[in-house]
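Have a look below at one chain only, the form predicted on its own, in structure tokens format.
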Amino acid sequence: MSVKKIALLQGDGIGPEVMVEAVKAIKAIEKISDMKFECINAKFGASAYFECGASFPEETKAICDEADAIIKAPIGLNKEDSEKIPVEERPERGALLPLRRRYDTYANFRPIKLPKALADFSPLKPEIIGEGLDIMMIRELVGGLYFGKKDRGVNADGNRYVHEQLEYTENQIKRIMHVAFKESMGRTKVLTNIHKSNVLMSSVLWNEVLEEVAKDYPEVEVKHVIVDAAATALCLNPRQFDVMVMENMFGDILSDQGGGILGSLGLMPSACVGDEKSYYEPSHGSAPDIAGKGIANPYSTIGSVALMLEKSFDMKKEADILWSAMQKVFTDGFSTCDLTRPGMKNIGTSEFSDKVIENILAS
């Protein structure tokens, strides 16, 4: 029987609460598979800074280095508490970006999945949702504006300034394109490229490299959509999209819009994949205002476990069982308070995952 090590980055706010529920799901998967998982807790984020003096402590790095996969809980605090941390150690700069850089997790997968039975969760009209949504957004995660050189100061005229460079290399673009084309080959073979080549030279290079990579995938139809038009189309006709590929900042913005289409970021897990190691995380924030109340929605964190099973451990069958088990909680008439609708019964964080586990074991 194979054993895989999973590093559990506890995060901030509701992070530790939803992580507990993710572990319960992992243990349930053990019961229906031939895989065993060794789960190792590690400090990460603002809580790690206050306890250890670093948002990404050396001990945590060592645990992650040894792990076969990483699950990261949400990080960050409210503005007042964040200002107690030096700028360079605040969770996004001091922990998240270094995590991505350390393991070169360049491919971010964010599924926008909404079956017709759950269409009431979306703010979009039922006729727009139609038979349901199944979009995969693929975001380049370690290049672009977020990772470019940064500088700030005061110029000779006494004006404060900031310089932030948007940088991409041919190889960075090429590898994310191969990921996107391969994903599309396993789906409808339609790939939508999101760009801003009418303004940005980075998008000109992006599109040039895409056309070169596309020659290796002649079966895939490529559609090109400018990013602002894509934002509109996601609201007016999201079903036109299957696989979408985009650079870092575009992906950050559009994937959050995708969460809005679903009705909550609590319904959007994500995978951050590298060639050697990957980490998995919910797309939502740490919600410190509801921490400890037992009402957080664990769907996105448990869904991140499903992505881990598929992408890190080649356990697609078990991943599909987990997806179905999560969605069945909703179709059975239960919901956490962020998604409740008339006729649905509100349940708490732990009760939601308990029902997921019941569904897994009954599958």
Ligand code: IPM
Second form
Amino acid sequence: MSVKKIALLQGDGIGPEVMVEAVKAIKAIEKISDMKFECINAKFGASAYFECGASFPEETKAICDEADAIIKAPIGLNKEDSEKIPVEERPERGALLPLRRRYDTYANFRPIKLPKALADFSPLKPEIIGEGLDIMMIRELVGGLYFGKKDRGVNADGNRYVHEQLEYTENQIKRIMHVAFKESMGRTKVLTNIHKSNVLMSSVLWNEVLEEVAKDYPEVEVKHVIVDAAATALCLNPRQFDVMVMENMFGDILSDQGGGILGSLGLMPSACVGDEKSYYEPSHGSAPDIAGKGIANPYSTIGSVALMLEKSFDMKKEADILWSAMQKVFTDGFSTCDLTRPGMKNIGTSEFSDKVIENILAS
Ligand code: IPM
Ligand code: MG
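Starting from the form predicted on its own, produce the coordinates for the form predicted together with 3-isopropylmalic acid.
Full assembly next; the chain just shown is listed first.
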């Protein structure tokens, strides 16, 4: 039997309550495998700042350094409470980006997955959803505008200005391209490259490196779509996409659109993968307005556990059992309130994961 250490970053808002459900799923997986998981809670986000003056405290860093994988709950507060925190310590800048930088988690996998049976969740028409959606968005996560140099000031003529640099090196582009081509090799072998090379020099280099890396994967067909056109295509004909690869900001925006076409960001788990360490997080926010009410949808956090099993621990079989167990809750006619439809029974956060666990144990 092997034991793996998992750091659980508690986050803000609904964070701690969806994390409890992730732990229940982890415990159920232990029962159907020969793996044991040692789960260690750690403070992270605005709540950490209010408790100990740092949104990514040293103690949390030490726990993450020791862990085999990290699960991160959503972070952030409403505008009014956020403003009580100094700008540099606010959870996005003070915790999340430093987490990504510390472990160089450059490859962000955001699956946009909707089986036909759940097509009704999507705001798109049934004829557009067809047999369902299965897109893998791959977002470069540690470069680009979000990590470039920033500077603001006032010009000699009194005009306020801001500089924000979009930086990428060839090696940063190369490594995310290899990830995308490899993912594509395991799927339909059609890779869509998202860019804006008609305007941005960064996209010109991006596309150049892509052509070089493509030579190692002659079986993969590459399609190029400009980012704004991709936004339209995701609404009009999302089924044309399989694996999509894009730089950091494009991925931030298009992956939220992906959540929109699924019907809820509540259906968006994600994996943030580095060469040494990876962390897993729901793509949605901390929803402070519903925190503590027991109604948050834990699907994205439990789905992030499934991604962890697959990517960090080579437990594809157990991951598939977990995915099916989660989807069966919906196909059995139950849903949390973000997705519920006439005819479906509305259930709360812990009831959802109790059903997931029943389904795992019955599998
Ligand atoms: C995401 C989020 C983050 C990002 C924020 C919270 C900094 O929107 O993971 O998509 O922009 O990367
Ligand atoms: Mg985002």
